[in-house]
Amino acid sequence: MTGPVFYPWSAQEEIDPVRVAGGAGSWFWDEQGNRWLDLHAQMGNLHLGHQHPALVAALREQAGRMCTIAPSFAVDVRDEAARAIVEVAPGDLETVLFTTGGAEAVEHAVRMARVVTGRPKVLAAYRSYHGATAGALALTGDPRRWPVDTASGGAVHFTGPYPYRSEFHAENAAQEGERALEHLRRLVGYEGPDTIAAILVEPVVGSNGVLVPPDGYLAGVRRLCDEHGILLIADEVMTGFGRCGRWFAGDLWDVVPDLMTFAKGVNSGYVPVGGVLLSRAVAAHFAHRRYPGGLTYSGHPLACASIVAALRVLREENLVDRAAALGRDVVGPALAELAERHPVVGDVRGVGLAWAVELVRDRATREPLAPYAAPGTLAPEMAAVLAACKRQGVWPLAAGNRLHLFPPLTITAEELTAGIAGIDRALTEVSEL
């Protein structure tokens, strides 16, 4: 029967959650003492693990303060947590408006490019999530849309680059990235590029695949934008604060968007919040014209004093500089073993402290282990790998047919390599049923 509590992205009467009793650091528990090394940060958004003590230790100051106040009023903690942020944001993004989550910061950037574009489209790509707001969701590429889609909102979906699944035809990731531009050209040249407010893209792609891609086609897709009017969302709600191994992904290959959705990793999750930041010019157009929006919880004096406290330990413990490098010198050889190892691997792919194990059935002809599907509804094949995952203390992200790695930023080396070891082992437990 139908409990109290209503669970998301579920059919209710056929879930057993797992009861959490506690977490610490990189692992959390049931209440039954199984214990699982968090190699997803719950929703990748845990950056700095279970319980940090400056965290908790920053809500408790704040609430023995000011537990919360309405978002018309200036605040010390909301400039603070704007100031900390703007600081750490590439170009001109020097202003910030807060949100509760990625789904609203979405819905709130895509509402300013159309006010100040005057134009009514989106283009957003089909391997992409944006939330789950109505207007989130109908941008969104992936099938969780689908239930919901009424085929409006002004959204069109755009093909990105995927080498190792081309639809382009391509032979290597320079081309890929090549045609995939081309082919958004084209749209854009379909579509009417006086009919697009924006062009809305993760610079890399989290939950649906972990997508990084070629060098040069994130600035190819700016060069569009400017051509044409366009303005550039970056979605950085699942990469943004040292996930991929710069304060932010779009830095890799240092684009500046016109306008950036952060959430997640900006206070690690322990209050929701999110939020949009403006270049100098999407700023400008309301210095004297009414912004048509706002949120009750806007800049939440308990979230902010939480982006603060986060904000300081990941710049003090240089976690974004150990992202990087912990990717590069520990997951990205260990998943490279794994991959020789396994034939059931196709490939690994990923930067920072961001990688996805896509699994298939037969490594020549690239046959998916499983269908094209949302996170979370899982095909029999991968319900079977996760749960040996699980038996072997790992609790890593399933997702269509592959493995999402998203670790705290605080997780150590050995961490890190004892939780590839445990995927490896479940693996081969999985292939000799």
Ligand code: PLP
Contents of the next structure:
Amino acid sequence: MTGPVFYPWSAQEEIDPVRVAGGAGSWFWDEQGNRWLDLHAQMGNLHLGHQHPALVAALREQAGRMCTIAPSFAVDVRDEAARAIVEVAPGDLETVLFTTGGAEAVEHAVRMARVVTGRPKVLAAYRSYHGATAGALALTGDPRRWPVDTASGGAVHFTGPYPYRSEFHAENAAQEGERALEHLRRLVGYEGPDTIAAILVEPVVGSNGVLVPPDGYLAGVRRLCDEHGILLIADEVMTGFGRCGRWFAGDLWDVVPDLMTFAKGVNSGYVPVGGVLLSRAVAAHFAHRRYPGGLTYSGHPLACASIVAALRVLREENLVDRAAALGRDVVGPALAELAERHPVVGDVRGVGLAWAVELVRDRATREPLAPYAAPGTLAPEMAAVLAACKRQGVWPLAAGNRLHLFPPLTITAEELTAGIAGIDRALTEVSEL
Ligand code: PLP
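Having seen the form predicted on its own, please provide the structure of the form predicted together with this ligand.
Following is the full complex, with the preceding chain placed first.
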């Protein structure tokens, strides 16, 4: 029994959630004193770790000054938060619509694209996640969409690059990128370019496996959009604010979208918030036309105060460059070494502090250790791996046949090394079962 709380993505009588007593930095613990290294930063959102003093202080201070105010008023803290985001955003993404999370950000970005272009369709990738509201879930390309796909009007899916499991019979990453792009180009032709409002991409695919596209792919998608007056929407909810070692994952290839969605790392999730960044041209469209949408809590002062504080810490502590260096110098080499010693590891991949360890039954055939499935519905093999990790004091995410490592950007090199050693011991433990 779980009590009066209804838990998301769960069969209520079949779960036994850990009762968390607290957290600090990269660690959290239960009431029995068990401690875990938070290798997935909760939902990949806790960039500054648990109970960061600068964020706690900013929230306290803002609560004393102004807890809430309707979105139609101008307030300093809201301006400041938007300015801080625009400052790190690429290109001419210069205006922000605030939402209360990632899915709503996707809903609004898609609505803007449809209103601006006057076209109905949006293309999105299989193996993607865009949120659990009706429109965002219809665009999602993973099994979370299956049971509730009642609103797929206008959503068309394509296959993005995935060199380890190529759908395009590619023999290397460059070929995979080219062929995935050609597939997308053909799909645009089949669907009718003039009917497509937007192509929605996760520049680095997050919860569907940390799929880093080959160089040139994202720029190719940008070109394809430009050829046909299609807007490019980058969903940076999971990858934004330093996760991939740049402020935004699209910055890895200098690709600037027309609309960008964000949430999670913008304030480390201390208060629910998300938003959409609009290019100058998209914003100009609404200069004298009313935008048809809004939210009671758009630009909530507590959320905005936490954004200002979080971005200041990210900047002052140089956490974005640090994420790149930790990925390159610590996580990458440690996971490569782990892969050498455990035949169950088929592939390790990632960038910055976003990594996946893909587990297989057989390295030669690449047969996955667990079937393609919705997060939360863990196959027994993966449940055993995750349980072993938890016994070793580390808490990664298990999804499908993968372990995901999205630690706080404040994590130390020593903690990362110890965390990967914990996963190492867990894999050994499970191989001996
Ligand atoms: N987009 C991406 C890429 C995500 O990873 C997520 C959540 O994980 C969302 C959108 C949805 O965000 P939220 O859960 O805040 O609605």
